[in-house]
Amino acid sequence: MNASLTTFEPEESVTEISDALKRDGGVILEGLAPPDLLDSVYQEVQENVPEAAQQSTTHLWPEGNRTVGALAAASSIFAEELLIHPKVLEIADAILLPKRTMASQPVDKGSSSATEDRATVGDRLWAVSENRQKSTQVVWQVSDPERGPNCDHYNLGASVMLEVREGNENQVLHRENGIYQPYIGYIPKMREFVLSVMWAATDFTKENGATRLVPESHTWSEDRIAKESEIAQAVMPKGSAVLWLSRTLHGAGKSRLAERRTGLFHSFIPDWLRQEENQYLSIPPEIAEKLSDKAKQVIGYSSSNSLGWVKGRAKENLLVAGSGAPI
């Protein structure tokens, strides 16, 4: 019997979904968005990106398949309806443990969140200590690995349309954290630092190359190679999404059909990590300023008190004037 992924309905609790995600390394959310919304995103991408620019000849996406980078710039519908989908952000909050939650309210200084948007002495993350000679020093303590915070907020890592066409083999299984290796090695019980989402813009079937994932592989040693019986496929109807963690083995499946299998991928990472795709060239200010405040913030046009700031700009929206710089 082949492995399988747990499937949830959109109305099921974030706690149940995130618990399964932490346990298995991947889950499916079926029927998360209306199918015609996915058609609208695809149509918008085709209108904005020439076919020649969609060609791919890389090892991960060989000739015949198609890719479109900077998806959040190519489709404002994707940016506003899928990238910041409330349910997905709720799950991202539960997995990445930001100090400033992204799902329930804007990431701004007027947030009504119970947790403040900056570390304080009262939250016991840091304190100013003094020795007998009256020298003072900021002393930090590690935050709770189960409760966080793991970051101030999280940002978009990459947003890409990934389209499988007939004629290619199964994509080599890989882990999302590979983009940071060997600089970040595997640390047992390490807090999560990448959450990936693949939206089905067409039905995902075994025959057309549905994404393959290996449940529980996020707990494996680096050199363990998955057996075919340990690999699950994210078979799901259009409008669904499959989510997985940084160390979960995954890869596109082989298509045996002439029809396209289109997925819309995006990832979230803590604000202290380098974004995989350079969002400030991919989605420059003249495009970003047309998006909602929440989309801007997720893309990366906001800062914490110590990272990403620009003097003379507001940290909750770096495109406008303000006093968000620490110096």
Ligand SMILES: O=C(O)CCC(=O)C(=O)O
Second form
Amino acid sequence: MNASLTTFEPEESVTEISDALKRDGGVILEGLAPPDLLDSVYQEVQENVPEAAQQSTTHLWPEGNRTVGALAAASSIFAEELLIHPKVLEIADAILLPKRTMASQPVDKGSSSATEDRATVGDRLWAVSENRQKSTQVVWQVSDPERGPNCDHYNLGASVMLEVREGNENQVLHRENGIYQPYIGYIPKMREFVLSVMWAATDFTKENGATRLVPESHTWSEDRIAKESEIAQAVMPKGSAVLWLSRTLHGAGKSRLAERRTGLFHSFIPDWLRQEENQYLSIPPEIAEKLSDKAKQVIGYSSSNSLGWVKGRAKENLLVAGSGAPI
Ligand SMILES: O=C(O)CCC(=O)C(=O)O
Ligand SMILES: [Fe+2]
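Mind sharing the form predicted together with this ligand? What's above is the form predicted alone.
The next block holds the full complex; its first chain is the one shown before.
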């Protein structure tokens, strides 16, 4: 029998879902958004992105398929309803363990005073030590990887429409950590640093190229090759989402059908990691300023005390003036 992933109702508790995600490396959330919302996003993308710009000729997405990047610029409905979907943010909070949780916390507009913008010495991560000669030095303290914080906040890594068309072959199985890990190497008890989300903008079926994922492969050694029987497929109706971890083997499926399989992909990464897709060029300020504060924050228009700040800008919303001057 082929492997399978656990499918949850959206009402299921975040603890149950995130525990399964950590255990299996992937989960399906069935019917997380209304199917017609997905149609509206697709329509917006089609209206805003010329067909020629949707063509793809890359190794992972060969000719015939379609890809569109910068989804939050191509569709404001995507940015407001899917990218910052409260349930997805709650799960991302549980997996990426930010200091500032993103799901519950409203974007804080009140933290733009000069003192608040300065890194707070003495919080859980930094302390000032003094020697006998009264020399002082900042010393960092490692946080607990299981409990965090593992980042200040998290951001969008990339947002892409991934459309399988007739003739697509099984995409090579890969891990999303591959763009970072070769430069880091393996660290025991490494903290999770990429959470991927794929929204089904059409039904995902075995025949039309539903994402293939290998349960538990996030615990495997790098060189173990998955057998066919170990591969599950994210079969799910339009409006569902499949989530997976940075070390979970996965790839788009093959299709011999004339119908399209449209997925809307986005990833979340800690604020201390370079975003895969350059969000400041993909979703420039003139587009971002029309979005909600939460969407702006996730896209990257906010900073922590130490990373991403711009002098004279409010760190919670870098598009407005403030007194942000951490240094
Ligand atoms: O489209 C899919 O089902 C997965 C695509 C994917 O993993 C990728 O392009 O990196
Ligand atoms: Fe991938």
